[in-house]
Structure formats: structure tokens, C-alpha cells
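Only one chain is shown below, in C-alpha cells, and it's the form predicted alone.
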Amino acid sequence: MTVVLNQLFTGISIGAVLLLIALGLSLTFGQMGVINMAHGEFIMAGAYTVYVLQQVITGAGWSLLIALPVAFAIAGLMGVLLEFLLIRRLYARPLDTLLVTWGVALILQQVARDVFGAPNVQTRAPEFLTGSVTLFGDLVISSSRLFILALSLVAVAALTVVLKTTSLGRRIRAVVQNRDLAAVSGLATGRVDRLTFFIGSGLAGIAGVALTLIGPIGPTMGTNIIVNAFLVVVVGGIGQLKGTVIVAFVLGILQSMVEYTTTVSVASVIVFVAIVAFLQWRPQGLFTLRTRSLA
């Protein structure tokens, strides 16, 4: 019983991170139908962050609290620079936002050689998330996982009181679900969409502070886990954010208990031909949006 608990939190942490990477990533590709392949790259850019403190700030603690809304500032200041000299003139073009934004991902990854150096670098984690937790005898929870999950849960909560009870979350869901209907209903669909865009990279900048928590942070770190980002919104269910918490958390479980039984490369072998195997039984993903749309 130990084991499988140990394996279950093991799960849910790892669901934590997904979670955090692709929650952000809901917004500009679930919601906007925009394929952000520098997605990734606002992640690397929030993890610099932190080093970049740490550079100026001496307590690992205070840097890293610190980086929590900085990053969310630069990441989503980033966003709204890329949605407001290109992708505003592709919306509807999915695939020529695939190619354009794939491109700039490259460009940023030569800008953080250039900057920060080709090798990966290691940020210093506070004192009071380096140690563990010990729950129900033997049950040891990493602090430092415990510190990701919660964040992870409070940016949804956030998010979702945004998007459920503010006026810019009823105007971000009218701009999703008839785009022209709102733009003629006097909605300025266009500053809808960078203020989308904001909130969405910003989440991105975020998860970069959380993933240098857990390990290295180099300039391809965002290439390494933006196909698992989008992933977990398309099985979600695109523009379903209850589809993004749900599908992270079940992956990152199925992901650690594969884990115990075979390896790491296994493991993601399996979990990804799960998700094929689920996409091919119910393409549109674990839930859908309902519309009154006769298309």
C-alpha cells in the first residue's frame, strides 16, 4: 500500500507540472485556435527568470517568490508582442501559425545562447523546498512537489474565477465562441485577444519558475515539453479547461505507475499510445464544446 501511495503522489505531482505547462497554453491554443509552438519558450523565459534574480537577490526564497509575478509579466508581455505583430493576421490559419510561431520559438532559443550561454544552468531551490514531507508513516512527499501541485491548483483557481465571474471572461468567451457575432456586438475583439494572450504566456512564465524547481533550465527546454503541453489540451478537449486539469493529472498517474513496472522510455511509449489509441475512439477530445452552431 505504501508503494502505490508513494507511486500515486509521485503521479499527481507529475500531473502538477503537466498541468502547469499546458494550463496556459489552454488559453491561446484551446481558446483561440492558435498553435503557439513558443509556447515553450515563454516557459524558458519564466524559468530564466529565476536565475536572473537569483543573480541580484541573494535568498533563494525571496527570488523565487519574487519571479512568481515577474515572470508572469515578462512571458505574458512576450505574447502579447508575438500576438500583436503576427498572429493577429492569422487567425482562422492554424497551420501558417504552426510555421510563423515555430520560427520565432528558434529565434528565441539563439537569443538565450547568445545571452545566457549553450549549457544548461541550475538555479539554488529555497531552504524550506529542498526537504520532504512525511505522511502516513511512510509516505515521503518531496516539498518542492508539494510547493508545484499548489501552485498548480491555484492557477487554476484563478483562471477559472477569471474566466467564470469577470467581465474579461465573458468577454474572452463570446470572442472564442462567434468571433464576428462579438465584434459587431461592439466587443474590441482585438484587445480581447492580447489580453487572452497575456494571461495565457503569463501562465507559461509561471510554469518556468516551477520547473526550475526540479531541474536544469537551458534554452531547448521548452522544445523538450511542448508536444506533452498539447497533448494534454487536444485529449482535454480544445478550449475545455476541466478537460486540461483532468487529463493532466489521469497522465501523469498512468505515466508513474508504468514507470514502476518498466522503464522511464517505456513508460512514455505506453502513456503515448493510450493517448492515440483514446484519440482514435473519441477524436474530439474528453469533452466538448457545446455550441448552437449548425455547421
The other form holds:
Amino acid sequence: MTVVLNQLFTGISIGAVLLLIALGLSLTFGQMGVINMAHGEFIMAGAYTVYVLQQVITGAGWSLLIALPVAFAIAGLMGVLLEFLLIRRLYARPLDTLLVTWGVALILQQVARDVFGAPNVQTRAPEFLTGSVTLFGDLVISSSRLFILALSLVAVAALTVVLKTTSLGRRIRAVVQNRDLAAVSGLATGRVDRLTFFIGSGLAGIAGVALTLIGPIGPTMGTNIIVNAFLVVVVGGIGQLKGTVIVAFVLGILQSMVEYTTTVSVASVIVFVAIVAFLQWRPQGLFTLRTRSLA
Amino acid sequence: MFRIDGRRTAAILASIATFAALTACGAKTTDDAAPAAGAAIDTAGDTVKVGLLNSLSGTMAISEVTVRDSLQLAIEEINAAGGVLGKKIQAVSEDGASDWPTFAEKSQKLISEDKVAAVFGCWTSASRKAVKPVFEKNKSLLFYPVQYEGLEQSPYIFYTGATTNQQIVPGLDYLKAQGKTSVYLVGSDYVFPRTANKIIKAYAEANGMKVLGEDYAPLGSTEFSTIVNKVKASGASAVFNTLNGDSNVAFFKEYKSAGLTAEGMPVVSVSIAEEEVKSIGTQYLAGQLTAWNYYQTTEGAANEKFVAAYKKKYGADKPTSDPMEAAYVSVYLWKAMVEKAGSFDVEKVKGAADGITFDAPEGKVTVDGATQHISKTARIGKIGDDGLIKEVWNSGQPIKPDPYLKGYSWAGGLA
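Target state, the form predicted together with the partner chain; input state, the form predicted alone:
What follows is the whole complex; the chain from before opens it.
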């Protein structure tokens, strides 16, 4: 029983990581329809933010907490810059967007390599995040995973509040649901796009901060996670936040449960097969946004 | 607005992933136009050329550049002391670009265009396997400086890194001597860890050690929570780690946060040297064990000289590691063979190889002419808070190389 509970929590924590890396993408890709291959490099920028801040601020705990808003701002600004310089010229050409942002991703990787060096860099985790918490019996949960879970839930909650209750959220939803109607109603769709991109990319920065606790920090870390992030958004359904949340946790739990009884490779294969089968059944993803637009 | 079809997007993503995978291991074959006669060596003039074949770009560059640096250090030192047979060594450096077919092409170029006397380099077993036929066909020499999985003996390759009986077997002997009765095996999913683990399982069976589990993660995998859970649940008394690259970072972070410690369940790693310790973080590694033949802290005048020379040339913050040392030694061994043979001719150099000794930074090494490997002292080290590795045990004397483990009765079914 403990094994099942342990794996269940492991699955939830894998899901939390997936959720964090996919959350920003569910805005930029899911809501706006931009295939941004450089999203992984925004995550990398967030991770390097922790590294740079730790050179200045010596307390590992403080530097991590300060890194959260700083990384959000840095990655968000990178996103706005990308949107302003390149993506807004390519809104009608998704395939070109894919290639252009892939190129931007490669450029950003090389910049990281030139600035920080090709080898991975190390960051210090604060003491309170390196241990583990015993819930009951043998059920031991690592505190860094618990932190990431909490962070992802806070991020989802904050994003939901912004989208559902603020005027910015209403504008974002209006533009997503019917761009032309939003434009003739007097919304500056270009500005809304830029803001959406800021938030989506900023969330990637936050994911990067969280990843420093569990994985390597290097120039290629973005490419390792970008495909998983896209998968979560695609399976979750375009334009729907709740689909992303549910799918992230389901895939995480599926992966951890299968992996415990088989091997990593077999588990990955089974998860992929499940995704392919699911998309055959529901090509539009778990949830879809019903609109009256003709697009 | 355009509609996004999940199936189509997934297909695009899948093809990108496949494309990336294909370019990484493209299956180009090398041309067979080269003559089968013995390699022509250009010894005209007062220089002799040697080839340095390392990945200076791509994913392996991090490690292989350090090997190239220490090869150049050795060449400079030899030239400053008068060269080889009165000729100065001229190094021709080629970039293998972390791409195995490129290694084969570049080695062919070094042999037939530059007419080098010998080539030094390669790191991964995959690159060695790719160039092996080129050196055998052209009857030219390669010096390979990295520990590997054994079970190989090419007549045109000299292996100056450890084979399994000089690294993995002593690592197991050490665990056994420490009273560890069970191990858990964690490795990356490719030829070296799988071969190494086959050997470990055979050893364990013969020595009353229990192997409580065996898990492989794809190269580059960074999600280790489930594997660490399995390791923890197994209650093994030690872990034998053959993971490579980035995976080590994720594995050790997970290991520590699961509450596992170097005191309770030590991890013995065979792919983590000084350079890797720096990028994983001592916070996660302090107290864990490694098995190698050389550490920066290894005692002796030869090593003091090597470390000082290396830091003077490349910077005080640059650590020296086992593969770098083995590369440095390989140039000196070639020099000694050439001088004993009195010629650069490949067959004569090979003939002179047996019994050549060198006072290496790792201690005295001797070339074994029959296997073309060298005898090396095995050393188990403990990673310290300062990022350096301190020796806690050594084999006392150099261990004779035994790439096919013929001298071990339990290894009968392996080769």
C-alpha cells in the first residue's frame, strides 16, 4: 500500500513538473495558437536566473524566492520581444512560426553556451528544500517536490483568477474566441497578444526556477522538455486550461505507476501509445473551446 | 485564426524528434577507396605529424576538449625536451563533432592526407567502434585514452584507459571488503552500462553478493523519482552507478531529497570525474564514491608536475581528471615505443610496445604487448566538499589488463 501511495505521489509530482512547463505554453500555444519552439529556452532563462542571482545573493533560500519574480519578468520580456519582432508578422503562417522560433531557440542556446559555458552550472538548493517530509509510516515525500507541487498549483490558481475575473483576462478570452469581433468591438488585439505572450513566457521562467531543484542546468535543458510540454497542451485540448491541468497529472501518474512495475523506456512507450490512441479518438484533445467563429 | 489539430501537431512534433534522433546517429558509411597497404608516414623534414581526433563541438565537446588540451600539453613538453628521434611533433587537430561517422571520415583524412604517425583521441565507445575499421584497414595507430567496457582488442589500437578489471572489478572488490552484501544497478541505456552490469552480475553471483535491481534510463533522461523510489525500497547496501552525462545531475538531486545518504547507501560511480563533480554540485555528491585510476589529488612527484603544468597552461580553476591523465600518458608511451623501435614505422612501433614503462601521474604504468592495454593501479575515491576526489583505497600495485576477463573464473560466459 505504501508503494502505491508513494508512486501516486511521485506521479503527482512528475505531473506538477509537467504542469509547470506546460502552463505557459497552454497560453501561448493553447490560447493564441502560436507554436513557440523557444518556450524551452525561456525555461532555461529562468533556470540561469537562479544561477546568476546566487552569485550576488548568497542565501540559497532568498535567492530562490527572489528568482521567482525576476525570472518571470526576464522570460516574459524575452517573450514580448520575440512576439514583437517576429511572431506578430507570422500569425497567419503557423509552419513558418515553428521554423522561426526553432531558429530562435538555437540562437538562445548558443548565447547561453557563450555566456555561461558549455558545461552545466550548479545552483545551491536551500537547506529546507533538500530534505524530505515523512507523512505517515514509510510515505516519505521530498520537500523540493512538495514545493514544486505547491508552486504549480499557485500558478494555476493565479492564472485562472487573471483569466476569469480581470479585465485583462476578459480581453484575452475575447481575442482568443473571436479575433475579428474583438477587433471591431474596439479591442487593441495586438496589445492583448503581447500581454498574453508576456504572461505565458513569464510562466516558463518560473518553471525554470523550479527545475533547478531537480535537474541539470545547461544550455540544452530546454530541448529536453519542450516536446513533453507540447504533448500535455495538445492532449489537454487547445484553448483550455483545465485540460492541461488534468492531463499533466494523469500522464505523471501513468508514467510513475507503469515505470515502477516495468522500466523507464517501457513506461515512456506505453505513455506515448496511450497518447496516440487518445488522439485518434479525440483529435481535438480532452476539452475543446466551443465558439461560433468559422475558423 | 487557424485551427490546430492535435493529431497533426503531434505528428509534426514526432517528426521533429525523429529528425533530431536521425541526425544524431546518421548512418553514413566510410569510403573504402583507401589503399590496403601499410600507412604511409610523412617523416620528411625535421617534424613528424600526429593526429588529435576529439569532439571540439557538439554534446561531447565538454569532456573531449579537456583531453585535447592535455594531449597538446604532452606534445609541447616533449618538443621542449627535444622531440622524438630528433624530430619535433607537429599536431594536426581534427574535430569529430560528437558525430561517429565524422570521426571515421576525419581519421581517414588524418591517415591518408596528413600521413600522421599516430592518432590520439576518441572518447565514446561508439566513436571508437566507428574508427576501428579505418585504422585496421590502413594499418595505422590509434591511442584511446578513456575507460571502457572491455571485450575488445584491435591490433591497431592502444588502450590507455582502464578496462573492466582495472576499474569495475576493483570497485566491486572494495564494496565487498566494506561488507556490502547487496547492490542496486543504475545506468544509462547504451552499450557501456549494459556490458558493465553484465560483468557486475556475474561477479555478484560468484561472490555471494545480491543484485537487488537493475534500471536503465535513456541517455539525457532527467526524471529519476521512480528509479530512486525503487532503489530506496530495495534496501540495497550500495548502488553501482553507470549513468552518463546530465542524468547524473537529476539522479543525485533526487537521491538526496529522497533522504538517501552516502553513509547509509553509498553510490559508486564510474563516469563522474573532477569535471563532472563541478557541474553536479558538491552539495549532492559529497561523501559518494568513484572508481578510477587517477585523481587530481593522487600523490607523487609526477602528478604534482602534471597538475602544475596543466594549471599553468590552462588556468588555476581547471581540474585534471582520469581521461585527461590517460591521454597525457598515451603521448609519452608512443614516444617511448618509437624510440625503442628506432623508427616511426607502425609495425616496428607495435613490436617495441611490450614492456614499455612510464612514470605516469597515476603511478608506474606498463604496456602489455599482447593486449595493447596498460597496467594501471585501481583507485577508489571519495568526493569531498571542495569538489576534489580523495583516494580512500588503491590496489597497491598496478593491475595487469585483462580485457576479456580470462583470469576470472566467474566471467566465463561473458565474452
